[in-house]
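Coming up is one lone chain in structure tokens, specifically the form predicted alone.
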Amino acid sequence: MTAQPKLSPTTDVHVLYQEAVQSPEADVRDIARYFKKLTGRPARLFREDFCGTALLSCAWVELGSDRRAVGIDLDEPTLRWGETHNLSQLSEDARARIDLINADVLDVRRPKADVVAALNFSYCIFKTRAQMLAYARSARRSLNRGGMMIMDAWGGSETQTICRERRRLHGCTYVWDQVSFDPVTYHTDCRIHFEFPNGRKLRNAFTYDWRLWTLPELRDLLEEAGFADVHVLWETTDRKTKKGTGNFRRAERGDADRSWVAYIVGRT
């Protein structure tokens, strides 16, 4: 893993979003870890959705020689700002195992892969329950036999007020607003700021129009689109510190948290 780098105002955007929000050898090893325990065989093929700078898929592919990745987004800038500072950054047999599709994820079905991945909320794009449940079939005839869709989602409480959250990075402090909820339509506008030390801040450095998903409509959805054993793995609690262990099980209930993250997960 290499060292956390010193964020300055120069920094480029997408390395403040990638050191604040995203955790990739991580979430592969779970997701590997996961697919063989419920399958019983390793993930080969990782298709990551709304793959941004595709992180996710170079981390995947570092997994071992015989892991592929195809990462897909519509936002062709940053795609290539993928290629240029993370792809490049890999050894010429990994980035021979990656493709990068500029498209959208409605509409790519091949290559048929083991495992997709939609992280990052980034589904919540889609509002309609028409939009979501195209793009579940989607995504499920894009998947191998005995193939898995995972899905990270987010509620709470805290999830439909008007608040600001701030965390110390490595040389800046990391801010997420979330500007505004509608209880009716459960749409929510959600903002990236980073502030720096020397007074300098970088205001909607990102900016999301979303629908907050709950999970029984996703367990719905997934369910109407075809997926099979469609459940939730919810982080478990220490018994001493009751925080968040940083590990999912499978579960059927879950606590009242003001702010959770969970994953949903289907089988094809």
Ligand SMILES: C[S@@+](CC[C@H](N)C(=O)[O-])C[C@H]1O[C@@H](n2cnc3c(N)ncnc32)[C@H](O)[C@@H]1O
The other form holds:
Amino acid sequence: MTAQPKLSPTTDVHVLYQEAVQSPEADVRDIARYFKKLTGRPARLFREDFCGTALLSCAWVELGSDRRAVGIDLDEPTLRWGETHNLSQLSEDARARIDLINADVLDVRRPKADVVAALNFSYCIFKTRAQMLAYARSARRSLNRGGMMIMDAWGGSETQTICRERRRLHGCTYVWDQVSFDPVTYHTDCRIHFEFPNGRKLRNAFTYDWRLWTLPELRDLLEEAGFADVHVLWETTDRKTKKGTGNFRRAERGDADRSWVAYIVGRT
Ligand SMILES: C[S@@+](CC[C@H](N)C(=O)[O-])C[C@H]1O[C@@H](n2cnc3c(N)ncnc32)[C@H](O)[C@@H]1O
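What about the form predicted in complex with the ligand, after the form predicted alone?
Then the entire complex follows, led off by the chain already shown.
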């Protein structure tokens, strides 16, 4: 595991993002384990949709020399940044097992993957049911038989309010700013800012114009797209502290938490 860098106003914005919201090693470890548990075989080819700087793809290929990854993103400069700063940190062998594709996730079906992952709610850029269904169908067609689609989902009453959450990082404060939420359309405008001890602020480092999708909507859409065994992984609660454990289990019911993250899974 790499040491946590000290963040400052001159730190590259992609590094700030990665430190603030991504946990690549834990994510790929959990996805690989869950795939094995679900299918009884190891996942080899991992497709990272909306990959940005391809941090998950880099962590995936480090799981073993039989693992390959494909990262897809529309934004070429972000992909190139990932190549220069993330892929470049890998051994030559690991780097050769990643392909980055500069395209719309809706347009890529090959190579067929064992896992398609869409994390950090990136699919929320799809605002209509037709678009979301097209994405689910396209993802299903991109998977091998016996493959798995996994997406995270975010909800709870707090996600439907206007509020700010601050979290201290090493050298700066990360601010998640929910600027608007419309209960009629479920459209939300969220932003990420960074604040530094010297008073400098990096406002609107990242902005999100999203539709918040609910778990029942996503379940219906994945089923309609042809996925089998569509289910939700819900975070377990520590009996003593009553807080989330960071572990997720298949569940038919959740808790009415004010803010929660869950995963939705479908099989091919
Ligand atoms: C929130 S970032 C996700 C970064 C990273 N994968 C993560 O999990 O934190 C969303 C990314 O999705 C990309 N994106 C948006 N629409 C897309 C589309 N239709 N196809 C591919 N990439 C898209 C953007 O360029 C951006 O890099």
